[in-house]
Structure formats: C-alpha cells, structure tokens
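Only one chain is included here, represented as structure tokens and corresponding to the form predicted on its own.
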Amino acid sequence: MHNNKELQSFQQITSNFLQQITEKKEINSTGIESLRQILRFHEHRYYVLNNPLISDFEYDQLYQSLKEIEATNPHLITPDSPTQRVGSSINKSFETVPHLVPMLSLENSYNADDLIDWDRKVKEQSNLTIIDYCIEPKFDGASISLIYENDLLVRGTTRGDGVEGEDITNNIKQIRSIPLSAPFSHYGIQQIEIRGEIVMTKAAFTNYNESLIAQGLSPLANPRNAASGSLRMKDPKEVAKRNLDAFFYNVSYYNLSSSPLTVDRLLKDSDLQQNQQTTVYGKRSSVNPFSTHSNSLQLLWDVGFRSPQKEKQVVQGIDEVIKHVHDFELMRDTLPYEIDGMVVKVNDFALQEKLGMTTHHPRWAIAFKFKARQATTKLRSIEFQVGRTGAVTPVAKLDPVQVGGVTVSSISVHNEEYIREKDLQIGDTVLIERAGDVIPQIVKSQPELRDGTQISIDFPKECPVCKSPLFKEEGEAVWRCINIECEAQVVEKIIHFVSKDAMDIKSFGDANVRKFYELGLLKDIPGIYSIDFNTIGTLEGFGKKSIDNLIAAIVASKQQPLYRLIYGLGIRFVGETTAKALANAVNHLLDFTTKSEEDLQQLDDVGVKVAKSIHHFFSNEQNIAMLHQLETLGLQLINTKKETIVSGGLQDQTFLFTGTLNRLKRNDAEVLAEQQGGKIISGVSSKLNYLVVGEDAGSKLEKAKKINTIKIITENEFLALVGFEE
C-alpha cells in the first residue's frame, strides 16, 4: 500500500488539478496522462479499498475535466481511459467464444467427513502427511473470466459450458472495481487469465430493490441473482445502475513476455529494489506471485483487484481447515456480501499441477458447503390480504419446510405481476431462499415437474373481504380496495392508530383490536375512545388491572402531539417526518381541507404524489366527520407545539438521520434537533443542510456526497452541535 509521503504526493497532484478546473485554468494535453493516473488512483480507493480520499462532486470534476480534453483530443484517447468505461450502445447479441483454459466445476462438501476423506486422497496422491491449505470465500454471485493484455483488459467472459462463455466485455467494464488496465508487466506477464465473481452486496442489493419498489415494479428475488441476471443485460448503462462488485481468486493462466521479469530475479532483493516502481495501486509485492495460490492473490491485490486476500487464510493440516471453515460459517451474516461456503485449495502450485484434474473438477480444490439457505416444496394455496390503504396482497401458502434454521410456511408474492413473472401455479415444486434476516422469496417455480394437477391463479378482481371492485392506478402493480368502510381496512387502520410511533396507545394490540372488532366492540378509530369497558372486563384475560391500564393508555393519547395524530390516520405515502413537517404548517388539523395540492406541494418533504394523497383524505367528507368526532371526543387537533416552539441555534435548519446511531435512539436525535428549532425531513435533496450519519449508513450518504452544500457529520459531532450531554 501507499506510506504516507506517497499519499500526500497523489492528494497534492489532485489538489492541483482541482484548483485549475475552480480557477477554470485549462488543463492541457500533456496533462492529460497525469489526470487519467489520478482518476485510477481515486477508483481504486472508492471501489476497492472502500477508503475514499476526495468527494464523488471532486471526482466528478475531475472526469469532466478528463471527457471535455479526450472531447478536444480524441486522438488521445486510451482504451484503459476512465471514461472508456461507459457503454456507447446496446449489445443485440452476445458472442461466444472459447476460455484459454476450461472453467472447472469444484467437488463439494457438505460436512467434516467429506473434508476428511478428500485430505486423505490428496496425501496419497502426493506421497506427504501434511499439507498446507489456502481457505477463501466462496462467493454467491456470477462467475467471469478476465484476459488482459500487455496490461489492457481486453476480453470479460461469463463461465458458459466452461468450455466457451459469454463476451461481456462492455457490461463488465460498468464494475468500477474491475481496473481497465492493471501493471501485470511489472512481473514480466504479458498475458493473463483470471477467474472471479460478480456479486451485489448486501447494501447495494436493498438500495436497489427500494427504487424498483418506488417505481412500483418487482423487487429482485435475491443478490445472486441480481449479479448472474446483469451480466447478460442488454444496456450496459441499465449494468452500471445496479452497483455491482468484483472479486478475483485464481490466475488460470499466464504468459511471460519474451524478457520477463523472471522468477529468480522477483526472489533477489537487490534486483527488486533496483526495479521497484509506484503504481496506483501500491508497490509491487516482493513474494513470487508464481509459487502458491496465496501469494496469487496477494499478485492480484497489489495490481488493483479485490482478491480475497484480507479474507483468506493459510492452514496447515486438514483439522485447522475444519476449525476455520466453521468458525467462518457463524460469522458469514456479518459480511457485506453474500457467500454460501468456502473453498478450500492446495497452496502450492507445484503440488496442484502434480494432483492434476478429472474433466469435471481440480483434484487440488473442494467447496465446503454451509447449511442450506434455499429449499423447495410445494405451493398449496394463495390468500389474498387487504392492507390498511387497501392494497391487495396475494400470499403464498407453503408446505411447512427449514430453510437457514427457520421453519417457512408463509410467503408473500407481492402483486399479480409478481406471480407472472415467476410463473406459480397452485401445486407447483417452488425453490424459496433466505438470506440472513432477509424475509424468505420464491426464487422460481419448476414447471418441468409439473403432473398436471397444477393449477392456474387468477387474481380477484374485487375485493376478497367485502366484495368491492378492486383498482389499479396507471403505473402502479398493485391492485386495491377503495372501499373506505371495507372491514380488512378498517382493523388495519385502527392498528396502526394504536401502534406505537402513531398514538402509543400501549394495551392495544394487534390480537385486542380484532378481537374487540369481532365482537362488535369497535367499528372504527373514534370507537376506541368510547369502548364499553364494562363488557370487556367480562372478557377472559381481562382483570381490573388490565382494565384501568387500557382505560389509562387511551385517556393519555389524547395529549398526543398533533405530528402523531397525522401519522396515526395512515394517510397513503405520509410517515413520521412527513407528518412532523404537516403538523408544522397549521394551527389546526382541519386547515388542510383549504389547501389546494399546489398548496401543499411547497411544504418542506411533500412533493406531487404527496400532497395527491393529502388532498384527498382531506377532501373525504367521511374523514372530515371522523376528525370532528375525535376532536370532541377530547383529542388534540391544534398544533400546540407550534405556537410554543422555542428559537434555536439551528432554527430552520434541515435535518436527515441515516444509519444506526449509537448513543441515542432516533427518534431522540429529531426531538433534538428540533428543541432547536431544527427540521427533519425525510430525503436527501439541495434542501438539507445536515445529514447525521452514523453506522451502515447506505444510499442516502452517497446521494449527500454529490451535493456540496450539505454537511455530512457524525452522530458524535451531532450531539456537539446541539449542546448534549450525557
């Protein structure tokens, strides 16, 4: 890696470049290598080293810079350039052609004695007792091939039949972590092929599910999937959306050039000392990247690729493997990234080409398999659920079956688009999966053991409780109920009135409110504030304590500020922040029934789809009636907080919290800020001046990056700010 008087060179050559593109000083073109060098440098930091050391608004400058000087001087244009990455056009079909050396399969194991009896043929066939062993990740993704020559990427292949794969060389360069060019001479290669996964991470993968789900398409199923489903995309922009990551594990083949840097000179220091030079990427490594697959990977690290090399291990004896693969297994949620095992390899390259291979797998490699996270049954049924906001929601009902140590009987399909694409029939053999804490998904049905027996599920088209027609707005997959008074509806909303971020009302509970609802004791969310306590006292389970509990949880929502109110009557596309920035805007509850959605569009986080909803639930004569009853059943419909808001040091100063903080919980930092005189609000746009970030910070702390008038702070340097002490 780069000491630090290497470091501050490369930060003091962006510093310039950064100061004549302020100065708009034109960058000439014999600069133009030194830009493209420090634009490499910069990537690499961001994708592969996770540790960036300029903004995403100071790296884009500094493209910009590079795109209008190639613009001026396409004859200065380099196929490893920056801005070579992007895809010009749209492939119609993908080449096949050959790898230079096949893609193996690997033999699998899925316990310690598979382990034990694979050690044992190896140190037969190699006459020794003990053997050292290289352990990595086996990674959950989509695997590629890589040619570079004279240290130009020049080919990216899926694996195919292993014999022959994909060209996907346009949609590869999309993986900002795959370096267009990598200094393979340095060590006398003049062409080489190296093996890796495609994978999506955990972060990147959610990130990318919440847009589709905003755009109101299907969420992607899982990260493997996401990965393998991209390599084949026809659009390589559409690839460079998904944020995908590399990593590389095996050099399958090399060619030294006709004076190669050869291996008896790597092993002299003199000789290394005397040819040592400064990459981008680091210094080169002073180990013979030729003789173990460990030092492979460490070749592969110093020239810029992520290699398992943090994550590998090298172990001597077949007992250490067993110890470090199960260790590994109960640590594996903790990763960013997905991986269903690991691979366990002879370390010594000599003895891997003395152990040879069948047509089918290298005897000098086995994959341990983890417990299994996918498993497959039967589909026996679907129910049709109705939310509060009238979205009907078709959930799949399974034969009972484990999958990552949790017994699955219940899954939701989202939307009828849903069921079409993953082409389900009632009776169909489903693969589901689970990962981590991820709620399980049917990966896909298989039709080829279909008996006939199956059958084909319609999608109601009225509502499965009380019978309305159901609806469908234009761009929207989900079908709904607009019936307000529909029963499903009804209980669903008078639960989340209850709920604790709404009304706090701690003696209800999803069970008390159907139960009361089924005996006719409540019909609506007024209802709850006028119950007959004396008939629920004759109800089992139900003592004096817990009556005067309830009695006591109900008498003190009605001081709720009025912010909770508004999240409580589940306006569609309103939760708390909105609700907070609502509350702010009016005196009393009942003005929202004069603004116009133009109105309502100017608030701080309401935008068209917003303030649509808004409008309506106030343009409701049913709701009006419903808030008119509240109010005089004692509930607080003025903004009394509004009129008694104390001025701050950060008096209409905006706010956004993202990550996991560690000191408060976040509902306590927003009551901080705003005893301030602060504002939260729910997005990140030129409207925020402050965004809090504390741990997995995702999607929002990006989108601040390219903004350069918001202040990104940490939860520490928050809690300094508002004056907080413990």
Ligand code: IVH
The other form holds:
Amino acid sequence: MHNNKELQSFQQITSNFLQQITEKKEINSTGIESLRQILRFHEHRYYVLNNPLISDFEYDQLYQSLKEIEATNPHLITPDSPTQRVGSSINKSFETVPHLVPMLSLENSYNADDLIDWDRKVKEQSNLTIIDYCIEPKFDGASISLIYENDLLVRGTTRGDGVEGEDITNNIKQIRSIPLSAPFSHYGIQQIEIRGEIVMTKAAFTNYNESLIAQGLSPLANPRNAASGSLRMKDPKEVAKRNLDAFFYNVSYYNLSSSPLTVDRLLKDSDLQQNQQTTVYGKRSSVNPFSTHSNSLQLLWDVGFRSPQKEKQVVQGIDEVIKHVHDFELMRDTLPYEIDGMVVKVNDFALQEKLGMTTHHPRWAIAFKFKARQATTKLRSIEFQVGRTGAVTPVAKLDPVQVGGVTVSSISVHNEEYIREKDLQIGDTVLIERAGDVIPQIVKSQPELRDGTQISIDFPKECPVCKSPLFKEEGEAVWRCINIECEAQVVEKIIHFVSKDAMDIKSFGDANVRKFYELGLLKDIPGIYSIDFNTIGTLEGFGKKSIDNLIAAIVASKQQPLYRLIYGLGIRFVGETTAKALANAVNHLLDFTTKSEEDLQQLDDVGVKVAKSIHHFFSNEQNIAMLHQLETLGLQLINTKKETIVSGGLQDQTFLFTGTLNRLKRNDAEVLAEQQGGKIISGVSSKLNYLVVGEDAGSKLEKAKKINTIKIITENEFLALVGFEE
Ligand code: IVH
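Form predicted on its own done, so how does the form predicted in complex with the named molecule look?
Starting with the chain above, the whole complex follows.
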C-alpha cells in the first residue's frame, strides 16, 4: 500500500515526534493533526496489517502526548481522533435504526452439485456461457453495517431483523481495526454503507476464555458467540477488552458527492492515476471501485479496512470455484480466525444488478458451507482435577471421537454450574464442537436420547487429592481446596512458575516437575534453585547434556524481568497483562507489602477483586518468606524495566579450572561459565580472573597464588557465582 519512500517518511515523522517527547519538548497544537495521522498510520499497521513498525511503548508515548495536547486544547479534538475510541459512556439502550439497504442473508450450498445448479441459473439469467466469480472466506462472527459520511464513521448497526438494526456505534469504536475516518471522499463518495463481520481471532478467544476461567466464570463456547455477545454490551470498555476484529466484504450503498472529482472522471482509470493523493492509509486505488466486487474490496482495503483483499480469488467458471473452495477448506485451520465456509459472488456489478435478489438473499451470491466440526459421543465419567489455585475442575472423559481432524477424549467442563447449565449426566450422548485449533467444548447434551442408565454428576465435597473439605466463595462458581500444602496445588504452582510465559525454564516441563516432586527432590518454588543434580544424574533418562541444559535454563531464569516472576507466582486473577502493570508500579516487588487494596485499585487493569487477591498474597507471611528466599537466590525482584537481559553477569570474565571437580564435569563447568558470558583461558597469567580449584590442584594453584588479581575459588563458590546455589 505504501511504497518504501512513504514508509520512510512516516517513520521519519514518527521518530521526530518520539525524539521531541524524549527531550520533553512540547508538541504544539499545529502538530496535532500530523500526530493524529501518525497514530492512525501505526494503528493501521498494527491492527489491520498485523505488521507494526513501532513498539507498543512508543505507540503509547505518542498517544499520551496527543492526549495531553488535546487536554489543553479541547477545541482541537476531532471526532476521528484516536483518543475518541475510549471513554465512551455506558450504553443505556440501543436505539433501533433503519439500514439504508436491507441486510439480506445468503443462500447455502454444501457440495459441488449445489454450486453447479446455482451457476446454471446465473448463466441462464445472464445469457453468458462463463461467469467471473469472486470467492472469499465466509467469516464466522456477527454481521454489522457501518455508515461513513464525509469520511467520518457516523453509525454502526447490528443486523437486527435485516430491515432495522440496533445502533451500537459506541461499541464499534472499540474495535481498533475499524477506522474512525476513511478517505472515501477521494473517490467522490460522500456517504457509504458497508457490511462486514465482527470476529474474534482464535488467539484472542483462547486468551479471553482463559481470563474467564481464571475469574471462576464459565468460558464461551466458540469465537462466534464471543463476537456476537460483544456487540450489545452495556460497557464499551468491556468490548475493548475482547480484542475483536472486523472484516468488511460488501458495499451496500454509496452516494456520490458533487465534488470536483465527478463520477465520470472517477470511472476513467487514467484520471484516477493522475489524481493519486496520499491519504492517511495510502494512495487512491488505481482500480475503478464501482465496476466489480473485487475492485470494491480493493477500495475498502485502500481506505484502511480489513477486507478479504488478500484472501479473495477471482476465477472464471464454476469448475474453478469448486476447486478453490475445496483447496481453501484444507487451509482452514491455518487461518488465525474462524471461517465456516466460502462466499461465491458474481464479480461484475452490472451483472449483479441484472440478477437482483429475492426477499431473502441476493441471486448473485451463494455461501458454500464447510463440513461442521461437530460430533456426538458418549460421556463416560467425570474426573476432578485440582489446579494451582486449588480450583477443582471437572473434566469429562468421553468415548474417543474424531472432530475436525483430531481425536477428542476428554474435555474440561469447568464447574458445577456449567454441568447444570448443559444438563450433563454420565452416560449421556453429547454434542461436541471444535472450532479450528480452539479447545473443544461440549455444546449440549441430548437428554432425549437417555435410556434410564444415566447417572447424575455429584460434585465432591472433599479435595480429590488431599481430602480436605472444599469451599466455594459467594458469587463464585468454583469449588476450591484451600489447603495450601495440598500436593496437587504445590505441583501445579511449580509447573506454572517454570512455564513458558512465566519464568520460561526450558526443558523443565510438567513431567519433570511431577517426577522430582514425587522423588522428594523438589518441594516448592525456591527448591527449583537448589535441586540436587547429583541425584538427578542417577535417574534414568537424565544424561549429562539434559542436566546441563536444565541447569543453564534454571540459572538463566534468575535474570527474567520482574513481570515474569510476578506472573509466575500464580496470584489469583493476575495474568500476564496485570503482571506487567504491577511490575511497572513498584521499584521492588516487596513494595507491595505496604500497599493497601485502595492503592492497588489505582493501577491499570486492577479492579476490586484483583486488588483483594494481590493484597491477600502480599499479606501472607509464607509468601513473603518465599520472596525473600528467591531474592537471596539471585532472582530479580527489582524492576529493571528491561524486557529481557540476554547475557549473563560474567561478561568477559576469564576462567580456568584445575584439579578434580566433584559436582560438575570440567566440560560442563566451562559451558556454565560461558553461558554467563565468561571466557575460558588455558593458562595462569595476569589475564585470568578466576581460578576454580578442585581436589588435588597442583602447579596452577601455586602459580595463581602469586598473582594478586586472580580470585581463587572452590567449585561450590563457582556454582554460587554462576547463580546455582547448593
Ligand atoms: S455477503 C448481500 N460475504 O454470512 C450479501 N457475507 O450466512 C451479504 N458472511 O449475512 C452477505 N462472510 O453475515 C458476505 N465474505 C462474506 C461473508 C458474509 C460472512 C455472513 C454475513 C451474511 C451471512 C450469511
């Protein structure tokens, strides 16, 4: 969309702004529109192209500075300023408003024969022998309609009954891939109504469900429900949290203005090229957006929307359509969002017009539905698992069944309420759904198929692992084991601590944690840093190399930034984002011991519930003792504000080993030193910083004693130096 030169100029302006901010130079109000354009440009790079050019931190700096200028110059705020998405007040009710053009549905097809039949009708009505079709994904979300007037987003509407929908403009503004303004006027368009689909990506869906589960709430069944449930939410801020996306695939209406660019001129490609202007998002398209559907997708893309511009395919004749839809179905799981089929559209607008529509659907388009990824199977039993927060999660064990290419034999059913809502009984036939790479869910039970052998599900009163009584907090759906010494919780806490998003201790893994715990070699989080690797070395399956890797990963984890440690502590309701906010709020982790719940609530992302949980964690003596212990072991409790520290603390220090080492093999010791940035040298000289002496050290030790600058240390001292405590 932008050529290199334009990108460079955007980047140049960006760095000028950033520099001004760093130097604390004031950005004056004349720079405001330029700053807004830069922010829009970066939003588009991030949310539409998925290809940001600056860091989140830099974006935030620019955004904050725009907010400051606007605060002192409120008259300069424009409705399409990037700051105008947030802060919308609560939706009291959603007004019913008419669509400019009815929102129709699509006819469905399920196989090649259906498509061939449809193509025959199109050919008959058009008197053509071969038709150009545009094929695009059928996005599985919730449909919406937007109106832009004089380039500004003025209204966003749900489908409603197709004739009227509900005005959800405030919520729509929370979806950052939807531009608040778009340069339609460059095409002579004064008013335009466009149609699209709100979707939640698979990744956003997984995150969102995880956060629901962490709060003891029931997760949503699939990304479609998550998207459609978002549109009519009362609080726009909640919509923002869902990280929704939107694709636009149809221009349902447009109104051309009497601007200097007349329709006649627009229709001439040569004129279009001469009149190319740089807009916020890019150049005027060199295609005529009013001639074909694929060109209209290009127009939407060019003015800044996510249209299926890259995903679309224009083909000739139905045979190519059939081939393409089948090929695309095979790629379905590789897409970041859910699709439930393809939509085939007659590409030529004049022909679309000629074909017209029924009251239900246009004759120029048809949906090709993919095979449903649902299956039925039998629910055989329920297993109750205890997680790191003590939450007891029921897991349904099923007769193994293939859904969307994978075998499913066990599905979490979350909590007691969920089991009641879905009316599940042991022995039931259940309908399950797997949406792409999204975790399978039970859609419903089929009570009509019960034969009297079904057994209702009783939730245990005792912890299935430590047998202590379970508790349920008021207003919560989850039963918990509150015995903090419960074996299941301890193990799960350690597993969480070493996991990828937390301390990222590579090659530790669930299985090792469980094994070491069972063998009594690991009993709590600090224990990770003093595992007896001599004993581990005697275990089957632990070679020298795997032990070296594990030691190196454990040592390296001490340098992880504070937010990872906070996240790794597994404080209830503290996910990665909150952990980052917390890390940034203190100089030292133990500063939290002096913060009240009210103080905590002042932080971004921290509400009443979260504040309570954090406060609870830092009021517990055992937790504080553990944090002191971790600090003594060399972990980062200070907020260094650095994302990651790559090299170790022994940068350029030289080492030499002499004598027989007890705990480490010579070679392993050398690797450890090097992993921390040290260098191994071969002889004793003034260049040597550390001589590590084992048993029966000889002449090297004697020689080193004569050089004052050399530090002579034992093997244990060396281990302490590289960060590995006894
Ligand atoms: S075109 C008048 N294109 O599927 C034509 N619809 O089952 C309007 N949908 O109501 C629809 N992806 O909500 C069209 N690429 C796409 C689509 C799409 C998803 C939805 C849309 C429509 C429903 C019909």
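Remember, predicted model here, so these are calculated numbers, not experimental data. Residue numbers count along the first chain shown, from 1. Superpose the two forms; the largest set of C-alphas matching within 1.5 Å is the rigid core.
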If you line up the core, does residue 39 shift 2 angstroms or more at its C-alpha between these two forms? no
Spell out whether the Cα of residue 181 moves at least 2 Å between these two forms when the two forms are superposed on their rigid core. no
Align both forms on the core first, then report whether residue 19 has a C-alpha shift of 2 Å or more between these two forms. no
